[in-house]
Ligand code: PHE
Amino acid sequence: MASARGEFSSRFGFLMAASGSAVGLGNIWGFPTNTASNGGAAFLFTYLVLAFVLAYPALMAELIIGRHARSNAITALKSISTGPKSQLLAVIVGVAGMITVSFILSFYAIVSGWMIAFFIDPLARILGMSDLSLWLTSDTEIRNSLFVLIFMSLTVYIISAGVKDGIEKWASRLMPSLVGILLLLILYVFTLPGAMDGLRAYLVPDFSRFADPQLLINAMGQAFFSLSLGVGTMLVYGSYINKEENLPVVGSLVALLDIGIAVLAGLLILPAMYVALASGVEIFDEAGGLIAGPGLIVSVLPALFNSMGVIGVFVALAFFALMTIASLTSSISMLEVPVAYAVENRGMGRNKAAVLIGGVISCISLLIVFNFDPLFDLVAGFTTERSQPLLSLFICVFAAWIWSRDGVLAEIKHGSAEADQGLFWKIWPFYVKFICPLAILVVYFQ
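Where the form is predicted on its own, the structure of this chain alone:
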């Protein structure tokens, strides 16, 4: 069965795919400004603790369920259900996860299309095509629609090739490229005036913020969302892991990679913002907070690159290559969730499923493009702030309250025969049963 539905051929391939899923645009623009706005290193320290204490156990719940069932989210949750009610809940959670991840991809594709447009812009300027450059950086419905279709076509192309020849192959190429570009950009930005001010904003702790409950809430939310939890992506990727792999180890490595890249992104974005400030670019919004989100990427940083002269063209090219890669590694994991269901439960061919589902999501994206103001924030807010936390809560419920403890241990022992003697098994069941659901509810109601 495993070979028929695909399987990661190596631990490296899985790590690149899973960390690529977790490392997205939000990590690169959201985490650094969230850190700077919440006490610098005080937030960073709190985030690091919570990522391993709370988010990692939730990640492991998805990986363990996925590898046990070797199937998509709906079938996987049904396989560990104990009666009609829990089976019905499994269907509801699985379907809600597919719908949620599809809508996340629909607005994500719009922002990712901007990244491709801004990546082509430096090339147009190098070639002296000023009219094309102006069009690429203008926020128009035609431009946004075209690049949504280009981005979704790339995503569909990779997913159509399958697990080994598509997801694993491209993630194994893209993620090392992402890290390499990120490190080179950090080294360059550190040489510029103002960079050290940004580094201090990022790494010097504001100790008074440790007593602020809002810091804890923000760090908890960042930890859960940065690991791509709740919508079934890690569950589906877990279903492609070889039975001989040590799940606690590979789960730890995924968490380390994601957190490490988020921390590296902070070493780039915050110094770059203060370099922009030193160059006369406004980096604070009307409320006095640092500009974050898409505004940071399509206004603050391009203004900085433009102020650098000729070298700025090449820095912009490298930066938006980085952003495009981060977009693509996340989007392929999102599209895989509904495609896996269509292939396994509806008997569709992978190519047909990828094209059909990708086409539907593209249509939703285009609908948002032409109704941007009322729909974009509505879709983004509902999926990431309302739906995703609740789905993550139910994944924990299935892993700790519905699935038998012996069944969970048996699955973990496939790749680690002495798992019941290790520290992971002494701590994880309690955390995923009590602490993780409570933490998710706290974040949700906040």
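Predicted model, so just to flag it, every value in this text is computed and none were measured. For clarity, a rigid core is taken as the largest C-alpha set superposing within 1.5 Å between two forms. Numbering follows the first chain given and starts at 1. First, how it differs from the form predicted together with the ligand.
- Shown in the overlay between the two forms, fitted on the rigid core, is a CA shift at N38 of 2 Å or greater.
- Relative to the superposed core, M220 undergoes a Cα shift of 2 Å or more between the two forms.
Provide the structure of the form predicted together with the ligand, given the form predicted on its own shown above.
This part shows the chain on its own.
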């Protein structure tokens, strides 16, 4: 089936798809709240450093392996293996990535479903349907199940349409809208009383926190989750990049877009929280920290929007549209990982694979919805804190220890003939070989 492989039609298309994967709930929700609860700019600074020195090199490892092999993660890792042991490791890492990303999608779909429900809520209120509004904003199993299914159907719909007509087309439409909505919301929130206090909480560093190992762990976890690393997503997207493309350049653009949008989201969320405080909404939890969990998105911000009167309806619409878009461009990249495998290695049709795998993941989501308390945190914690960094480490091992240096260089040279003279080739091989695995290990065993 290799001949049926898709390809992104342009650099813009790839950038929108890959940054769409990277920019998700992790940026708009996770990053600002992590920053607020980890010493403001102390976290921001640590995150920026880690994103560039650890996450970017790991991202490049995935893009280079993917484009070289032009296949799904398992076949790609096998293709650069050198013997039976590394072949076995390739299968283990590839399969573990596929399972991890499916479980990430299963909890991600629940939260994304909430975003759709909260997006419809202002519409229901405009139409005077207060019963519907109450139902949409109440945390019930039936609401959560319904919206999981709606969100997963959208994801399956886009993935069935393929790389160019599904992923690229939708990411190219949705990502510019996301940036536009984000900027408009920031501008509006900045005009409101209290916004400057939020800006201060975001940007003034608490230097005492720099030494805190927890800050380091959170910043690394955030960086790996945000760049969608370890689970084969970026590897598969890399496999759809044109051979003429300059990989170090497009990779750094993806990292910059991801980091830039996370920093921008901080300029929205923290000022918005302090605006909420100024209008009487509680933004601190019992321990005195900022409310960061689901409460932030499903109660603090909606309370703020409600206090704004009529304009609040439109602000709520815009905000939850933003969240839904961010989720969807990430969820499609998650589903693409197992679908690419099923199509290429199991000879399944794309449509059938998307529906079947999307169906299985939806069932897991429903299982979590109905057993939320033990399962949600367990699945989210295990996949993002344990599995993702470890898998990322193994992908670095493949790129730097198993695959030959000449092979790597030859692949990079496809899109940049002078690559061996450039800065990237002077620094990157050393980074993926030593710094990335070591740093991941250190943080992992903290």
